[in-house]
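Listed next as structure tokens is one chain, alone, in the form predicted alone.
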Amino acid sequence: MRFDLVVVGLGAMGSATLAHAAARGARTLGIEQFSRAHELGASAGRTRIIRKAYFEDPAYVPLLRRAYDLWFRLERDGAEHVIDLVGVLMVGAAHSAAIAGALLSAREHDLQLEALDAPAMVRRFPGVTPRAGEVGLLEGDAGVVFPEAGIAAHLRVAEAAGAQTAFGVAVTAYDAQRDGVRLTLADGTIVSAGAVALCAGPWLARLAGELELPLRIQRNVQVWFQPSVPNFSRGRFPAFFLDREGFERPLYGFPDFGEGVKAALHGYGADTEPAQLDRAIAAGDIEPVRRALEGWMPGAAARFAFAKACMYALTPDEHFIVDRHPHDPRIVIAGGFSGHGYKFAPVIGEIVAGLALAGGTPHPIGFLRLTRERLVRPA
């Protein structure tokens, strides 16, 4: 059978692409090498931060505004609770990348942030211990998205609109033909498509080997702790991002939604290959997070609960890759989400579906192109 679009990979971006393509009336197939709702890629871990005052680059803000709208639409249509605006507190020195970058995005896009000095942070959120000179930026309409629920909802919406899905089978190759793209599956099945979206997460560079994508895969560990104080539960405490001098990497985390306080060091871990990812958790994974968290929220890391290893697929400039294949515009590439992409899933899905089925998108994605200088010639 021939499809208008085949989506390879049904994690965050692939499931969203499948849903948007099916909503356009396209005959779609989504293929996932692992089981439905697996936790082996980058799109798991219960919670992800969503925020508009984006310190990474103000160019993301228009995409975030659209992502917010689409998350709320998905919650309505997908019968899943996928977003919770508990607020996000950014903390650091005034000159830190997180604070300076968030303020830049807020100025350029007229975003509302509440500035808090150290005493004000302690009054608002008892139990935190900001250092002298640290400031806080509270974004009240920021918060949390739930990755497993988001993927489940996107798949449900896609299948309700007629999309087909195949789990437990990998795509081993794709070949451009005159009348479309032919995909070969691990079980020998051949699938024909008018267009293909490659949303293979950490496996993208291997699948699209001809592009020699400069993706580095990094092991990162998310840790949950049982707190000894009630200050950090949902409703009392926001999600947070702490860019503190002396830390190995910035600390981010979430209030206790019932399983404990979750925290991690953003971008802290060794390089790996997807197939060789060490999923076992060692004391060396837990202690740096516990130490950083206790220094910021004493009592939050009273007892270790559990932890999970995940993967970042990092580009040299840590911006995403969303573009059509340079040798065949019927193939769309979406990857390199560099540990900060999940919040964008519904808008990336909308963009990829548009590129694949209509040849373009109204969204401003020039800074995410494969041909950008910082990707071709990283600084």
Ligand SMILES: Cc1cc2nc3c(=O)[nH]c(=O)nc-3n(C[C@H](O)[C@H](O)[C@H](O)COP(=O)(O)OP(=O)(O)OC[C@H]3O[C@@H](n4cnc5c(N)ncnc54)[C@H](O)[C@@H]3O)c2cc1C
Second form
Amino acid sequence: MRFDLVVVGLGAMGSATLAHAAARGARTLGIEQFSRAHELGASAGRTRIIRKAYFEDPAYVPLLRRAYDLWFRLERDGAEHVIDLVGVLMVGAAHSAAIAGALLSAREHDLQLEALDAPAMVRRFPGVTPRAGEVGLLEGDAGVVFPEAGIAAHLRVAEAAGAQTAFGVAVTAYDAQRDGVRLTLADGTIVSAGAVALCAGPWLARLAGELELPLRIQRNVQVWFQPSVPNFSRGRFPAFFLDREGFERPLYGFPDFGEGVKAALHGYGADTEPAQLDRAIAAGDIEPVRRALEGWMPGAAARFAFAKACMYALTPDEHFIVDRHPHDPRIVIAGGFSGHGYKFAPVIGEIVAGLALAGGTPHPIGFLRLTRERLVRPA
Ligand SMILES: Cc1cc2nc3c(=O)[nH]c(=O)nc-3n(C[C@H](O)[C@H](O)[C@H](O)COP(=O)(O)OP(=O)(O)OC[C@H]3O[C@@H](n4cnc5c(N)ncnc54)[C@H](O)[C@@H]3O)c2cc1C
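I would like to compare: after the form predicted alone, may I see the structure of the form predicted together with the named molecule?
Following is the full complex, with the preceding chain placed first.
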């Protein structure tokens, strides 16, 4: 059978693309090398932060507004709890990248943030220990999205709209032909499609080898702790991002949803190859997170519970790549989500489906193009 669109990789972005393509009435197939909503890619670990006052760049805010709408629509249609607006507290010095950047996005896009000085932060969230000079910005309608649930929901919505899925088989090659794109699968099957979306996460650079994408894959460990105090449970405490002077990398974390307080250092870890990712957890993975968390929320990291290694796929400028293939517009690339992409999954799915099936998108994604200066290797 020939498909209108084949989506390669059914993680965060691929599952969302499949759902949006199927909703357009396209004959769609999704191919995933592992199992449904597996824990081996970039989307494992139960929780991801979602926020609109985007310190990384105000250009993301219009995409975030659409992502919020689509997350709520998915919660309604996908029969999964995918979003929980518990609030997000950004903390740092006034001039820190997180605080200054969040304020810039809020100003440019008229977003509501509540400024808290150190005493106000402690009154509002008893148990935190801000340092002199640190300020807090509370974004009340920010919070948490649930990655495995989001992928499961997107797949369910896609299949209900007629999409086909294949799990446990990898795409090993694709080649553009006059009348479509031909894909070769690891089991020897050949599939042909009018268009292809490459949503292969940490494996993208290898799959699209001809593009020589400058993606760096970083091992990143998320750690869960059992707290010894009740202050940090969901309902009492928000998700947080702490850009503290003296930290090697910012610390972020989540209230206790029942499995403990989860925390990690953003962008901290050794480079790896996806196939060689060391999933074994060592003391050196836990200690820097525990120390940083205990310094900010004493009692939160009383007892180590468990930890999970995950992967960031980093571009040089840490902005995403969402574009058509420079040699063939029937091939769409979505990758390099640089450790901050999950919250965007439904809007990326909508964009990729539009690029692949309608040749364009109304969303403002010029800043994510493949040919931007920071991505092009010098000749
Ligand atoms: C520890 C950690 C914390 C994070 N925290 C946040 C956060 O708080 N907020 C946020 O917004 N983002 C966060 N992120 C980033 C976010 O999770 C990622 O940007 C996002 O999950 C990337 O999705 P993806 O679809 O590109 O990759 P994935 O979800 O990994 O999907 C890629 C899929 O492609 C499949 N695949 C690859 N190659 C092939 C092939 N050849 N054939 C078939 N299938 C293939 C893979 O098996 C995989 O399922 C975090 C990431 C990590 C690791």
